[in-house]
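Take a look at this one chain, the form predicted alone, written out in C-alpha cells.
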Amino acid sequence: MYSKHQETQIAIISFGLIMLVCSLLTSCKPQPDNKNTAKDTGAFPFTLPESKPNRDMSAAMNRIYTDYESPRPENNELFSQFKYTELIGFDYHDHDGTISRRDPSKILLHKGKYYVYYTHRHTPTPPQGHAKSSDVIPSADWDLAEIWYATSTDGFTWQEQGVAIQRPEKPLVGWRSVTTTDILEWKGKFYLYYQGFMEASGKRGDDCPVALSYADSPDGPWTPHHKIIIPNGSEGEWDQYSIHDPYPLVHDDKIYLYYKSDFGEKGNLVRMQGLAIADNPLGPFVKHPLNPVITSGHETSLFPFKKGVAALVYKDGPEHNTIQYAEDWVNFEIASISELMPYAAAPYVSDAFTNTTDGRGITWGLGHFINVATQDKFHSMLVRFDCDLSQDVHDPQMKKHRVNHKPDVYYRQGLSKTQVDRISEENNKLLMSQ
C-alpha cells in the first residue's frame, strides 16, 4: 500500500507521461496547411473582393466590408438611385398657390385598387405668413388643411374621391388643421393616424400632437378619435413641442410608430426619429427609451426588409441622404448613400401590416415636390417616384453610382446678393493688401 503521499506523486508522474506522449504524437501528424489562412500581404490586389480579405486594411476599406452589404454598391440590395414620374389627375389651379397637395401616406393596396392619403390646401390664397394669417388665410403651405385621399389601377393616373379627413369644430384636436396622415390596416379595420394643429403654424415648435380617426373601409366613413394618441414630451424633453409624421408599421404583433420632432432653438432646428409602441391603434402607445433612435431626417419613410426594417433619411442632419437598416427595428445604421431621395417619400409596402419577419422591399411609392412655383405662389404637389429597394426586383438602372445634372441645376444653386457682397469685400482687401 502507498501513502497519501507517494499516490500523489504517481498521479503526477504518470499525468506528466501521457504529455509527453501526445506531444510527441502530435507532432509526428502532418500539419495543416496554413496559406489559406495567413495574412495577405503587398498592395490591394487589383478585382476588389467581393468578401473581406484576410489583411490590413484602413479604416475606409474595412468599412465597406463591414457596414455594408456589399463593397460595390450595384450589389447592395439597399442601394438605389431613383426616377421621378409627373402624376396625371390633379389639378393645380395653373399653380397660382391656392391648391396644395403634400405628404402623402403608404400606398395601400385594397380590393384591386391603390389608395393614397395626403393633405390637400385649399385656401383664397397661398400661405402669408403666421403674421398676416387669419381663419381664412393660411400661415403655412400645411395650415388650413384637411385630409383628401385618390385612388389608382396603375399609380400613374389618379382618381381624386375627395375629402377623408375633415378639420373638427374648435376646440377639438385638429380644428385649426390635420395633416400629415398615413395609414395602417389592422385586423380588417383601417385608422388613419396625422398631425392635429390646434393654432396656425408658425410658432415654436409648431405644437400638434398625434391624431387618428378610423373606418371599416378604406373610403370611409371615418370616425374620430377625438383623442390624442400620442402626447407631445414633458417640459425639457426632446420631443416637447412637437409630435410630427406618424407612421405606423406592424411588427412582433405590435403597432410600431415612428415619428419625427424638432428639438433645439428655432432657427437652427434639430430633427431626428423616435419610435412609439402598442398593442392597439387607439394605443396607449409607450415611447422607446432609446428615443431617438434616427439622427436625421424629415418625413420619416420606413418598410420591412428582411428581419428587419429600413429607413429612408432624405433630408436634415449629419446622416441625411442615406438609407438606414435595423434589424432589431430600434438600431438603425447607415446601410447606403444615396442622391435625389424623395421629398416625403410614401412607398408601396407589400407587407407593412403583415407581421413579416421576411421584408421584401420596395420599388415605388408618391412623394411630393414642394419648390414648383415662385414664393408668392407657394404650394406642393405630388409625385412619383420608382426605385430598386426590393429582394424581388434587381434594375441594374436604378443602380448607377451617380446621377449626371446638367448645368443649370447647378447654377440654380447661385450665390446669394449677400454672397456676392462679402466675397467681393474680402477680394478688395485682399489686392489692397498686396
Second form
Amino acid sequence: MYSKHQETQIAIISFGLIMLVCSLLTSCKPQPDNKNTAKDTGAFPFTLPESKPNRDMSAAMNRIYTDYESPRPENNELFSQFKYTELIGFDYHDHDGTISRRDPSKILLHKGKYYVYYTHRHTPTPPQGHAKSSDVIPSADWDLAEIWYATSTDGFTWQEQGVAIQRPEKPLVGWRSVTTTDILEWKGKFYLYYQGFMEASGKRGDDCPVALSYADSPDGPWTPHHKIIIPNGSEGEWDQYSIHDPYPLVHDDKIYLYYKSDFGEKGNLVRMQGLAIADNPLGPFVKHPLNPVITSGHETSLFPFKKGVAALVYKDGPEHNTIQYAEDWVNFEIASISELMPYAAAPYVSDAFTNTTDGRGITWGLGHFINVATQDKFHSMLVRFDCDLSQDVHDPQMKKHRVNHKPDVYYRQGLSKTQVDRISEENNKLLMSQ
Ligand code: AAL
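What about the form predicted in complex with ligand AAL, after the form predicted alone?
What follows is the entire complex, opening with the chain shown before.
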C-alpha cells in the first residue's frame, strides 16, 4: 500500500482540500453590512432606514445618521418637548414687581422631601436701573436679593420656608446681592454656590464672582465661606467680569462646576459656558483649558446621561434651542434641536452627585418666566417643566417633534414700529419703481 511518506503527503493534500471547500462555502454567505458591499445606487428608499444606509448621501442625510442618536426625533433619548405647570405656594404681591423669584437651583430630594433654592427679591419698588438704584432701590430683578428655599412632596405644590442665605455685611462677598444659586451634596454635607455681587448690577455690567455657604442639613443653618470660590478671569480673559449660574455635578470623584460668563461690549454681549473642576467643594477650582466649553445658552443646566453629560442650551448664541451631549464632559456636540425650552431650567437630577457612569436623565424640574408683568413692574416667577430626557421613561407625547401653537402666540411676536416703518418704506420704493 502506501509508504509512510506517501500517507503524510495524502493527509496534507486532504486537509488543504477541506480548507479550500470551507473557504468557498463561507464566501457564499451574505457579507455583513460593511463597506465592501455594493453601494445602493437607486433612489432613496420609501422607508427611512433606522441605521445609516450604504449609499452616497447629501450632507443633511449623512448628518441625521452621524450626529443624532436616531434619524427620527421620537427615537432620540436626548430629544423632548417641554410641558409647563403653574406652581402653587408662592405669593407675588399681585404682580406689582416688588417680589421676584427666579434662577432656581437643581431640585434636591432629601428624606422624602424636594428642596429648591432660588433668588428671592423683596424690595419697596420694582427694579429701576442702575442710575436710579440705591441701598434699597434695586437696579435689576436680581439686585438686593437673598437666597430663599421651599420644599415640596410632589413638585407642584410648594411650602416656602424662608431665607437660606442672607446678604452679608459690606465688604464681604455678596454684600449687595446673593443670587442664582445651585446645590451640591458631597460626603453628607450640603453646599450652595451663588453669585456674590459687590456692586449693583449694571454699574459696568452684570459683574460678580461666585461665593459659597455650607451646612449639615438642606434646612441649614448655612455657614458662609466668605471667600471667592470661582474667581473672575484675569484682565482680557473671556470671564474677567462675570461668573454666573454656578452648576455643580459630581463626576470622576471630582466636582465639575459649569458656569456662564457674559463677555464682549455692553449691548453686544456673548454668553458662553465654562467648566471649573475641584477635588474639594471649597476648591481650589481649576478652570478647564478648553473654556468656553459650550458656545451658547444662558443659565445652562446639565445632567449626567449614560457615560457623559447632557446640557439644555437655550436663549442665547448660535446653538440656542439645542440639547447637547459630551461623553467626556468637556467636548459638547448637538444631540437634538428643541423649542419652548425652560429658562433657568433646574431639573431634579437623581444622579447629580452619585459619580455615576450611567446617567439616567431627567423628567422634570423648575425654571422661571422673567418679566411676567409690564416692564415697570418687572419681576420673575418660578414654574415647573416636565419632559422625557430619561432612559427610564418613554412618553411618546413628549417625543412629538411638532409643538402646535394657537395664532395668538404668533401674533404676540408682532412687528415693532421701526419694522412697520421699514417695511412700508421698502414697499413704497418698490411700487414707485414700477
Ligand atoms: C440670570 C443669570 C444670572 C445673571 C442674571 C441673574 O438669568 O444668568 O443671575 O446674573 O440673569
